[in-house]
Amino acid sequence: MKNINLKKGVDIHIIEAPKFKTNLLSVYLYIPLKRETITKAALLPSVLKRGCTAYPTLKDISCHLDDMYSASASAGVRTKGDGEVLFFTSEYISDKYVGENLTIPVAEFLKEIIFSPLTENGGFNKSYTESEKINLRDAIQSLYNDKKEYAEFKCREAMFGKNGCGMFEVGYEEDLDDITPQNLYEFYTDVLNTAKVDIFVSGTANEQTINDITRILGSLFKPRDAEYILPGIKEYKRDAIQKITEDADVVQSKLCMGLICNVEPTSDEYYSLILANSIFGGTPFSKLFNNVREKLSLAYYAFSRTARFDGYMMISSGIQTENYQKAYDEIMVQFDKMINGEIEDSEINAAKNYMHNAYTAMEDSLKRMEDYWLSQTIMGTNQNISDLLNGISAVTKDDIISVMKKVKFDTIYFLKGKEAANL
């Protein structure tokens, strides 16, 4: 990835990626996560993309993709660690293939959509911002149904409070009807001037393609003081596991498990933690499925999973009710193997080879490749994917241990659903 700074808080990167018939043009506008600010967040990219001066419609926008050889949009908001970033992000054919210049359409597309909103008093189209405030309302409660998805978050949210991952990153239905299509035009104005700007080109770009980028988008945006809240290490403070249940009308009951990991989400021994993880629960082979769910059927799921931003782990798992006990012995039996070194150099292998082709398969999805680079970006790192990989392959047995050991249980959180003699 090559890097331009176009002004103080105001960056293009530029990933080549000639295999692609297609180029990925995307903003992302970092700002600190926040519980005053984080249901706006979510709302804002749905209001910008419904409509735009220049495209007032949903089917304006549709026929003017369209017209740019079928080119695709979309806009949202991604959490990373104690910040989010809104992104604006088309797709479109690599001029190459097409024979003419695409990326000017696409640039100008993207500077209506992000500067030209439809405002009326002082404020967003009232129809708009209430129409996606309701699909917000909608998306916020169909997690909430999602059970799987909610014990997740209320494990989180017992584990670090209403604070950087603690929250749902959708945001909150309780803070919808605050929400005015002026106090949400307010919010915007800020994020415009304030967040950090990152302008992202994926695929086959040449230095005229820079410019064009440069001229439309980056010269839109004035100079700010703005960084990216680097991750840390999140301290483990407590001391003794808490312990909750919430008791809830489904039959599948859901046990999840937070831990600290204690490792620095930059250092080489973040390697060792994936890996660790691998083994432990993040593989269709690991020993969690091979034993919770496959050998002793105590589970419908079972698997583990890290979040490098925020320096946790997650176990998570749907169970019997009456089987809670058993499942929750047997993963405990399971990350003591881990720690005590009861590894097998088949399953070091397996998990190498395995974690080898999820990341070299990214390579194969511009947006995935994107992604990958942003949260490089974000980390002040510019480690490519080889790197990562090398890196992984040098992890031994007694690394894996070793940062399996600094890893600490803080929270068990049981969403518990009906016996099965109630039933």
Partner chain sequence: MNIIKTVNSELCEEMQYVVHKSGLKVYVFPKKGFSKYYAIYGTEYGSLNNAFTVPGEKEMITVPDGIAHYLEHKLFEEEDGSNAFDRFAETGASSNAFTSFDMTAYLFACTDKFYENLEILLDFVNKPYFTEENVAKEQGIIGQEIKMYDDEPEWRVFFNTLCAMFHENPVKIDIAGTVESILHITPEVLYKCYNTFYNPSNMALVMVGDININEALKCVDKYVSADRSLGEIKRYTPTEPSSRVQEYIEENLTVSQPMFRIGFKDNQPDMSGDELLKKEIATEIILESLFGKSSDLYLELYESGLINATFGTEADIQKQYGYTLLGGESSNPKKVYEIIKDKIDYYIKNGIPESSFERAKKVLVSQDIKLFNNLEAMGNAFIRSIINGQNPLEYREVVRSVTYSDVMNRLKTHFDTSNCVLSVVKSPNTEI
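Numbering follows the first chain given and starts at 1. Because the structure is predicted, anything quoted here is derived from the model rather than measured. Think of the rigid core as the biggest set of C-alphas that the two forms share within 1.5 Å after superposition. Compared with the form predicted together with the partner chain:
- With the core superposed, C165 shows a C-alpha displacement below 2 Å between the two forms.
- With the core held fixed, L136 shows a CA shift below 2 Å between the two forms.
- Once both forms are overlaid on the rigid core, the distance between the two CA positions of V251 between the two forms is 2 angstroms or more.
Give me the form predicted together with the partner chain now, not the form predicted alone.
For this one, just the chain is written down, with no partner chains and no other molecules.
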């Protein structure tokens, strides 16, 4: 990846990968993740996507994208540790396959969406704002439709409260009434003027491409004092494990366990953690898969996962209500095996091979490459994939045991369905 600092707080990053048939052009605006602004941030992209001065309706936007050989356009938010990014992305076909240059029109299009939204009376278009508030309310409520996601989120919320990764990035219903076209616009103006800006160009890019994008998009952002919030360690603060049960009118119960990792996300210890997670529950050859599912037939899914910025591990499983204790006990047995070092060399090698494949395969996806480099940029680590793989290869069994010893059970959340007898 190549970086060019355009001005203070505004950078352009180039990922050259001409093997793809498409290019990706993205603008990321990084802001702190805060309870006070999370709902506004979630609402913004929906309002901006409805229309702009040049393309005032959904139909105008969509027809214009179709004309650019079905270029895609998306806008949304993604959390990154204690921050979140508001993103605008377009994927479009490279010159070679359509016989014309699409970079300029796509950059012009993003410019219109970002810088020329529909406004009135010092705010966004009222009808768009109000109808997207209704849609956001629906989206927030729809979390409950997917019981696995719901249970995992409730566990996460119980762990951290309504801050950091305990928050729901889709926003909160109770905030919606206070959002007006004016205060939302004010918030957006502030984001545009103060957020850290990262523009990514991926695919086939030459000097001309970079110059065009800099001229069209980069030039419109003013210099700013903007910095990322470095992800810190999440420390374990509980005296005893928190246990929560919620009754639900469902056939399958969901057992979620949230653990605090106590690992610095930017440190080398993170490599030990992802390997430990692969062995414990992150793969179809893991201890959880082989025992909770294959050996005891208690679940169709039983896994654990951890993410770099989050600082926590989530164990998630769908079980029959009566099997709660059996599943709970088996998960604990497998966790103890990790801590006691009952780990075969073959398991460690398998996890290393798995990670090697997973990270190498990332280079075959523009979107995943871009997200990887965005995270690296935010963390300030700027480590390429081969460095990361070297870090993973160097991990020993002792490293895995000692990192697992730092991982502590924080919250057990049980979404309790009906008992078999009552079905």
